[in-house]
There are 2 protein chains.
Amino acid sequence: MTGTERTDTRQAIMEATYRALCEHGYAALTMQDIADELDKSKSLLHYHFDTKEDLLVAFIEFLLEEFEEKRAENAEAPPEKRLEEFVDWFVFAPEEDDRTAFHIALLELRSQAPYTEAYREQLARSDRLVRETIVEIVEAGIESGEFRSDVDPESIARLVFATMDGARIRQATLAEAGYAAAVRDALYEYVLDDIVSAE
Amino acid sequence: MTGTERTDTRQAIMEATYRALCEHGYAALTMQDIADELDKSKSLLHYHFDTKEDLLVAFIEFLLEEFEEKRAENAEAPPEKRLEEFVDWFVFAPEEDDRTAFHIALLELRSQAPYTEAYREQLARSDRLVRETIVEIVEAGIESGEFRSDVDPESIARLVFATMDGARIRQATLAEAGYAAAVRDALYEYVLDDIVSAE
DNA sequence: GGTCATTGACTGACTAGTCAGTCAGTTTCG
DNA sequence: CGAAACTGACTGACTAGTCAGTCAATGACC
């Protein structure tokens, strides 16, 4: 059992870090606020990871884990209903607070990977999921015909991929509320219709 | 003279704090940092303004005004030109070096926006600034007959925008060289070739 | 069953370092 | 001279990381 206690404490530490990053942002982060939110102190932090940076690449490891579980669930949807799903998760947060501010936090802290190797890595690993994910959704939808047959998957992902996280950044920093949905009913029209209609 | 002495102390400053930038990014940098560049004192920056923020709101403010000169002088291009001169501006360094840590330090103190109100009105300035830009380029493209007349100038202004920095933004923090550029092909490939070939 | 050793989880007080901002003074120059 | 430009020494607030030690639980040994 004492494995199972182990990795709850550092769940919760985890879930903590989530609550601290929302409430706090990354700049302002300290070990102090993590521990408030875990109602622990800071030293055990420090007895589980070496490192606040040590303490944060986990951090994103937890945020992949978790990518990765929701991406599996939703598999086996449609083409064209996976694409939507996709692009509205971006655009999430009408005015759903908490996760404008974690995405907030998470900018920070993607601002902060050309210096840190270690973000940078995590970082490179969630960009090649996100972008591997709408590859299989377009090749999917190739394949069963609902998409038309002559773009090239891993453009049409990078172009999406870029276009709503540009969005979503511009949202959050300008603190804009409609900016993201405008991006991605423009997308829409210029790009994603073209391309779902059948040929 | 005092009147242009102090200008051109504060010209100076801000010349100081761009160099100061890319050497050390925005988290990391100090006033001190900025005095260094500058061969002057840290005191001295205190005495032309109060705070590290004021400076930091001047420094935006300097860069607004340089991108309104740069823009005022090629106006006169032809629209698709104009364009592409435009996309490539984002897509800019491909391995020039400072210019890539110039706007990661960028993308850093953008980031600090949400949390900073003075930051936040000079990037909203330069975001309609910008997009402006855009929507004057597809109107006289549109309006000579070399663009579409059917797309919303408004519309493609956005998608572009918000493509070309989450295009650049990815490149930045993945450290990853053809990003931004791959990007710009598939914005041509799929929407911009489409606007600008005669209808 | 009771005592003793061991260990993992956890704490509070501390250190060493950083950095924005202050202030009392000096230099420069018109 | 007098004012503006400029400096160096200093302070106070803050924070990551350290360290010696507490406490509860587990297990070993007689």
The other form holds:
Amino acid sequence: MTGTERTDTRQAIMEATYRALCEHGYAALTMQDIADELDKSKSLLHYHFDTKEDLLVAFIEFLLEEFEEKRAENAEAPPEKRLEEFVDWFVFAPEEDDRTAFHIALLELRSQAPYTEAYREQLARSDRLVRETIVEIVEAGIESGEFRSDVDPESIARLVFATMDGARIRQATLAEAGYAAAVRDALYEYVLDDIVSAE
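Switch from the form predicted in complex with the DNA to the form predicted alone and print that structure.
Keep in mind that what follows is only the chain, not its partners or any molecules around it.
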């Protein structure tokens, strides 16, 4: 198998895993479900991954790689625009059934982190990456003069992440349509608009 074929196979497996998670959730997910989405035999999955846990660890890694690619693509945009796009990333409309189902599946997976070290390590890495991204955006805004110089990037990162992640969880689990968007708007009105420089 060539390097390109391996890359294509991995991409196909990761996309099938996403679809299977949306359809079945984490708890009920089986390797056969993923194989069915892939339209291949389960033996192909076991050729690459010994267990469902191994596959899902690789899947989280795949999501982080995609996040880092998007982060790099937006690195040259103005900090204020980058911050807006980042906060909007947490918001999804009520009719986005796949995103809702996927976030619920990730919550199920996250609930296993206290008992599964491999999940815990990847999820901790994910959290660090998200916070680091916000810190980087705020620091760039301070340096460019777009944001006030007296704000603490680490504190802003913790607040934005905790607020928007919590809003997304509430909307997904309690089916409160538009909740994440309402929280985003309040976060801007009462916090984030204040960090933009008045100059």
